[in-house]
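One chain is shown next in structure tokens, namely the form predicted alone.
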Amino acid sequence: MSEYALFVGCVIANRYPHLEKSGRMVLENLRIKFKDIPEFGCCPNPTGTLQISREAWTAAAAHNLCLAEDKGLDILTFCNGCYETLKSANVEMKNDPHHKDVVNKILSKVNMEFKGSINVVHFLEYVYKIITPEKLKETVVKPLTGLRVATFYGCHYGRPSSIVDFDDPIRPVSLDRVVEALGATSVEYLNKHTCCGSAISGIDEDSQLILLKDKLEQIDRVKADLICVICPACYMQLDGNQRKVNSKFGTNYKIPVLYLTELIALAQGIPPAELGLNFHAVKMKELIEKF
């Protein structure tokens, strides 16, 4: 499809704008056309609604999916969460004539019907499959050589395997990939993919930070200059708490973390004073000076 109804997402939206804004600037410089849909609303995470109601989170992410058909337009999502979401409310309806039912019965209180004539993408998987690294590679102005990058895909990213089927559930590639494309170097590191403790903020904050700490620390152990995400809560949990690492367990972790749309920006030559970066965390003042 060539044009995208733009799905931000609650928490970049709200929490992490200086994302959103390198998010819409790469999303130019790829020349990526899309709109916006203000009547969008939460995905709703899976995480929180499905546990309760798996009828009312379907409604909720179907909501979404009729804005985007009412257009005739595909999603684009920068955010793993609501990619997850939404393309699972998609592809279960597709193929649930029974669900769809029932789903449809809660819309037609607000006049709408699923009919299941869009698709769900996320950011990086557009990048991967249909701009391809090798495409991407012609849009870097400022190679990002010398630079070690942890990448991070985050659970949602991937999974249900049956349903996102596009990369590796267990190995996924695309992000090194991408990453490698703009000049940096991927490092491998030990438990690369397990949770980073987002997912128990909240409920348990000492495994929580346990769970951090064991990521940091293998990361810190290959000496990366800095960790790729592109996920909002893994961006949260990763430049947000590492104070609190530092507080509990008597480390000294400063390494910076970057979501792939800034990535992607800084490679392109977009200033790093355009993006926000003093918006972070963990302050960037020395990997700029590397950069």
Given for the second form:
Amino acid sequence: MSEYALFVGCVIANRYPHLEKSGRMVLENLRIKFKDIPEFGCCPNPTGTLQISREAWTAAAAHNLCLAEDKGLDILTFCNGCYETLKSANVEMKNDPHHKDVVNKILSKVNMEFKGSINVVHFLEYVYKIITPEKLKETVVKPLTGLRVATFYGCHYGRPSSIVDFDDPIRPVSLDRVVEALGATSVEYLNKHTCCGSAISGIDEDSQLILLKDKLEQIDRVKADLICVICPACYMQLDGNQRKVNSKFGTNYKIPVLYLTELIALAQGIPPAELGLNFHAVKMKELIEKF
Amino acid sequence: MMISSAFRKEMSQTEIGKTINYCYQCGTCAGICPAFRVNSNYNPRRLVEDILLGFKDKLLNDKNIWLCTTCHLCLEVCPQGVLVSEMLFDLRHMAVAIGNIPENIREEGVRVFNTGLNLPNNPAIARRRTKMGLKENLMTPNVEVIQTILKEVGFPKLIEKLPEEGGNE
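Could the form predicted together with the partner chain be shown next, to go alongside the form predicted alone?
The complete assembly is shown below, putting the previous chain first.
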């Protein structure tokens, strides 16, 4: 098994370190070898820098790719945004020599060169494709039997499919299979593929919160015990802004939102107290009592 | 309203942009678009139509082009292979080039340029990280290197605050 450069990304590292904590413990449990590269910078964000300049987005992403290439490591990331950015830049430059030359000319100013020697992998992709749900099941000591889980993939995990190309872009299955391997029941709900609204938080708050309310409404309707996400931006929106939805629309949603590594950690018997679950906006006392 | 017959050609210059010529206005993109569902001011089919008709000024000054959630569903379902979302990012880039950039996006650009990160660390998070047994500061990019790269592609000019918006600057 090869070793990876861990790309935690700034949202997890600098806003939600409790997600990083569970991530690192689960990587250890799954015997995934990884290293940190302190020089990693902004991925940069596909909903931010990419909207300003495609050239800046690609060149800054290439800088991160070069840092991992220098160490001979593939990149493993916990964040959908980082995944889309780094994977897009990597695949597009590998497939198009002209594009690669243009970016390398920019990188030459800082004595770097993109060679195209590594791959970029999302944590879920790794668990699903390389570990496989069957093998993951063998690491479970506290099966999540009876737990109804609404999975939510977010937008930048499977799209654009021309770049990501391993799960269905509209009806993906990998997270559902992984959650089931932990013993839980994955529940279907309407408009599962629809955006959580996070990306337009600074543009149009009304639209952002209507999108979130719609999602919570559908998930609540199928009586899910929790939402499992694989993206810190979705986490920020679904966990952090549930209260805003409740005060705006007079609802009373209290659906816990767990990042995938937190759910795996619980199933692997890591005590909830070690995971920093108290830092979640939506409290989950009842859920924790089950562990 | 000003019409620019050259606008379609201008948009078609890139690999992404040239796919717009295959659009036959079926509206599948609008049908699946989450932004359109909650705010009818954002209609990807209509935006493509306006590009094809050459409404350049209208589009580049339209704040609604920033309502896209970047979810890429439109691009996945288009029967004609039009790279709708990516192509509308190009439209945003043209708007940014003439100074039309939402403040939150501009501020993110400034943070990336100044610190090398979208979300830099802060003392409270650093304390929390240490308490949890994590490294106090995980991401410490070489800001000078990142700034050199971003200057090379003309990024600083795109995130400048324009005088008429900034008051006394």
